[in-house]
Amino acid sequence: MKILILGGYGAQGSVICYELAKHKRVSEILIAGRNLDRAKALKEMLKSEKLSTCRVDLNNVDELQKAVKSCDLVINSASYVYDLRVMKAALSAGANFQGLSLGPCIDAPGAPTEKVLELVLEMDKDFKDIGRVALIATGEDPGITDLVAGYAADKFERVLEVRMKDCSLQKSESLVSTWAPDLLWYDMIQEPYVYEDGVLKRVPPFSGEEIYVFPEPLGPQPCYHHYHEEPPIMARFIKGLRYAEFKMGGPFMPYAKAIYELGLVKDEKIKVGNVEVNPFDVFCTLLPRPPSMSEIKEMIRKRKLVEDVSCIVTDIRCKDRGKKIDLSYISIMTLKEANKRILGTTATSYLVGVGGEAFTEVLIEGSLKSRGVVPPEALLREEKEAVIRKLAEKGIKILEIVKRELV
């Protein structure tokens, strides 16, 4: 199988390249993006004959369509803002598609995530007609969160509530970005989704504060409502769902809230002296970009990056045979564990990259039969279980805790 990975040299894309280059059913991987030098540097570091590079500016549709030709699968690990464009290019080339997340797109200006989801689903029949699949929202969160919610919906009579939390902890000499700063902070300042009793509503950023006890070494951490795509997707694909929310947690979050409340990430121009500036653009420009795998290796060697922990918890309330059942699905990754498997990864890049790549392997191995536009919730039960097994093989274990009444 020939695979095009857009943003293939990024924090998550490089992890996907590393894993897929080892797979016997992958014949060629095109590492693509605007920065050809970074693509070539990754190819040189990974030293696989399967890897080649090409420059693709996703703002240039002709470049994209040219790169997609003759590929069997296109993975967008660059940015969700290009999902619609990449999906259409994959469709026209007769290729499968995979995206790690879902959100506002440049080809649908002003459309919120729930509208983009509808636009994406409009291509469902088209992908089915050519016998291909478009996997959407298949990273860590979204991705693993959606997977376990769908798994619970298969296992029990009805899923009533889904409450998701993402928490990170980092010990380093200076801030190490584990995600594209502009995308992370775009999510920070948007009004988060909460789905309740059939209504998808928006709540203020950094609202819903609570202290949640995560597994060690994280422990009790502050959490806030955070803009994410899971509630709109779950509202659409989990029948009988009454409530869904996503919260972001960790020791950094109170500082993020203060930055937001001070207006330092305000996304509109203000006058400073005789100059007009956009605080959001200035702030994101000052933040460091995610380091490459080689740079992470060096940071670890020099003890500039000491620890990085990433944890996702999905708390689910179900109903089965007249009884309520509370479930918790927990995945945790540390810098040490991630680098035992892939040198030069952070906990986050490993969870997102390998989390997404597990879906890819199930697809290329023929265990994923679904066609059309499919999020993890909508996979067949045996397909979900195949992805869960694949994640476990790669060190991403999902702990299930079940609480139910005995009588």
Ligand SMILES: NC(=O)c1ccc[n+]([C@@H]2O[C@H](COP(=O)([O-])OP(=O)(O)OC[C@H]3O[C@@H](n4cnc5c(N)ncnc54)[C@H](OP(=O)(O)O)[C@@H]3O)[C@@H](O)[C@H]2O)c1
Contents of the next structure:
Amino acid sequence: MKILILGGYGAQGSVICYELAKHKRVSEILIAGRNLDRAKALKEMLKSEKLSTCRVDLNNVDELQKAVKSCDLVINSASYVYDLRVMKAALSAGANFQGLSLGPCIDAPGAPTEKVLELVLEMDKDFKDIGRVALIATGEDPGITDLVAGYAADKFERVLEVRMKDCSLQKSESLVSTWAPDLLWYDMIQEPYVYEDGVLKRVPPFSGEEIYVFPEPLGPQPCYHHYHEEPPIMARFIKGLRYAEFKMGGPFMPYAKAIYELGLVKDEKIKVGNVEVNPFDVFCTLLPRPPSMSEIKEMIRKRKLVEDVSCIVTDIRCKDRGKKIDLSYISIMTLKEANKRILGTTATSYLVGVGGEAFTEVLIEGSLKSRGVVPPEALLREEKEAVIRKLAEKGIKILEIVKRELV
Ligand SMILES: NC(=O)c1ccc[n+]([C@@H]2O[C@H](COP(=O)([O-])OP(=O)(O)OC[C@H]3O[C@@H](n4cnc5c(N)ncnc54)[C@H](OP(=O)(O)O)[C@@H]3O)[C@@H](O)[C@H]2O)c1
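Please could you give me the other form, the form predicted together with the ligand, since above is the form predicted alone?
Now the full complex is given, and it begins with the chain already shown.
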């Protein structure tokens, strides 16, 4: 199988390349992005003959179409803003598609995530007609969150409520970005989604503050509503759902809230002296880019990066045979655990990259029979279970805690 990985040397893409290069059913991997030197540096580090590099700027559709030709699978780990054009290119080349997230696209200006979801789903029949699958929103969150919510929906009569929380903690000499900072901060300043009683609402950024007790070493941490794609996807794919929310937590979040409230990430032009600037652009330009895997190895060796913990909790209320059942699905990763398995990963890039790649392996091994456009919620029960087993093999354990009345 020949796989094109767009954004292949990025924080998540490089981990996906690492894992896929070991897989016996993968014959060739094209690492693509705008910077050929960075692609070549990853190829050199991974030392696999399956790897080759190509320069693709996703703003140039011709370059994209050339790169996609003769590929069996195209993974977009560059940015969700290109999903629509990458899916169309995959379709015209007769390839499968996999995306790591879902959000506003440059090909649908002004369309919010729920509208982009509809546009993406319009390609469902086309993918089915050519016998291919487009896996959308695979990774940690979205990805594992959607998988466990769908798993609970398969297992119990009805899923009523889904409450997701992402929490991370870092100890480092200076801030280390563990994913694209411009995308993280885009999410910080948008009005988050809350799905309630059939209505997809928007609430103010950093609203819904609560202290949530995460597993150690995180412990109690402040959490706030955060803009993410799971509520619109779940509203569409989990029948009978009454409520869905996504919150972001951790010791950094009150600082993020202060940055937001001070107007330091305002996404509009302001005049400073004689110059017009956009504070959001200035802020994102100042943030460090995610380091490469080699750079992370060095940071760990020099103790510039000492700890990174990432945890995703999905609390679900179900109803089954007249009884309410409360479930929690928890996955946690530390820098140490991640680096025992793959040197040069962070806890986040391990959960996202390996988490996403677990879906890819189930696809390339032939255990994924679904065709068309499919988020994790919509996979068949046995497909979800295959992904969950694959995650566990790779050290991503999902703990299930069930609370239900005995009688
Ligand atoms: N599901 C999850 O849990 C989860 C978590 C984190 C991130 N994500 C998603 O993963 C994707 C990648 O994020 P990341 O953290 O890996 O970001 P990243 O480290 O910035 O990597 C993005 C890569 O894409 C390349 N790229 C950007 N614009 C491009 C363009 N126009 N043409 C070609 N290549 C381009 C970049 O290289 P050049 O700039 O050199 O071209 C870079 O290598 C995003 O869509 C993000 O939303 C998902």
